[in-house]
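Heads up, the chain below is alone and in the form predicted alone; it's given as structure tokens.
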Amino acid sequence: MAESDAPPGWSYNPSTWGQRLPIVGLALVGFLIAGYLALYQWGIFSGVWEPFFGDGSRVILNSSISRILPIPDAALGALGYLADAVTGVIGRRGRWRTMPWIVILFGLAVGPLGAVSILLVILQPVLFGEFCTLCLASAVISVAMIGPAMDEFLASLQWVKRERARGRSAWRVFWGLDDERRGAPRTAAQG
């Protein structure tokens, strides 16, 4: 699939390497800084680093809102990098119409963990009083893929509509079972 091969509308293609790439090495970092601080909640260090919020850190990754679940905040967080960087790696450049179905699950993700990292940035000054910056920096991660991962998750969900509108089954093209350009089983009325 060549570069020009952009979703209809677009002028570049969402799926392409260079797209994906950064989004994946920023779920790489944020995956090693909340598997760290996942490590400190779950008592295998024993202090973490804090360079500038004085016992911030410790009063966040310990506080209530970080135990609500039976597993710490943080690992949940590194659950989802890890997931956001398996689902970002899967997939040729044209996935955005092949395999759809990856495309919004990667979407998904990311987006709704961007969210939750707001929401927490949100809650430590209010509740607390107090910042982490360990967890400002995943924050900040989290956003700042949620554009680009919504792009690619964007073009998926209007190739999935328009394929639709032309006939053809939504569940089938979800799943990129029903795509002309790859040699997909022409129904009889077809031909």
Contents of the next structure:
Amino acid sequence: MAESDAPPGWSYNPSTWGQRLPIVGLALVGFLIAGYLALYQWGIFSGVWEPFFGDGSRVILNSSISRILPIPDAALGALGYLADAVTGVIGRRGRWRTMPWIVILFGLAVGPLGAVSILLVILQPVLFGEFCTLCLASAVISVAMIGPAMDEFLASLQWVKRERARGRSAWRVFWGLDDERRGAPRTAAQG
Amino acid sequence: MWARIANAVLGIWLMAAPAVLGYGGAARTNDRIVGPIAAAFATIAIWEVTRSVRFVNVALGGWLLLAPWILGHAPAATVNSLVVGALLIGFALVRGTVEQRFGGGWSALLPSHTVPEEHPAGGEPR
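Taking the form predicted alone as the starting point, write out the structure of the form predicted in complex with the partner chain.
Following is the full complex, with the preceding chain placed first.
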């Protein structure tokens, strides 16, 4: 079924719902975890769940690094997960070709979130000598989203480059404008 | 798949090792930095389209083989660093199965390459 709308030279279509929904699901779980931690950092919850590291979560979530920005770092993480979920769910199964802008935005949202998560995982023990269970769980989720999101990202970048090489405006291809083959598989149009 | 899981476990072990084996100083800080990075790249390399990032753990493993002499590790930290470094390199060199095709992969985006219409054979996207 996926054969006909796979990108040229690809063995599968990276934009099907089966490909995207697991990532969106991970993003929503990450949003719930980060949202919970942000509510603690805002003082709405007086305590935070920490099964393994004693005072670890309290120390980490009240550290100087966590308050370096105007909003707590977990709130920023929750916004990042929300951006991942929204950009993951917009568009249909041909979106690698019809909406490169949203696919590329999706890839750009997923990558840095994972990078910042790993940075925070490093800073926790190195600067404060503590770990925070839910922060680690959030980092695992954000890193697990990177691999499965990158195939679609690659397909859209290849598409923009290929169409540009054919003389179309990269700008218009990026925004999915005037695609005369919209709705028709590219490979079928070649004959 | 197993090689990526093994390296992710090794990365997590590096985070815990200073507490378990009881070493501190520069060795502890080093392992708490290298561990999460190794685990993250091993995890990302599970997927075929990003399999190439497995080579990051060759570099990190190489650093772990040198670090005991540069940072002055204690004996337990030295043994751990050498064993984990060697294993990281070994597992990172395992390519694993790549069954899907990715239209020339990441290298097709380079200015010197053209994006092919059809990619002749399967292969790790680079």
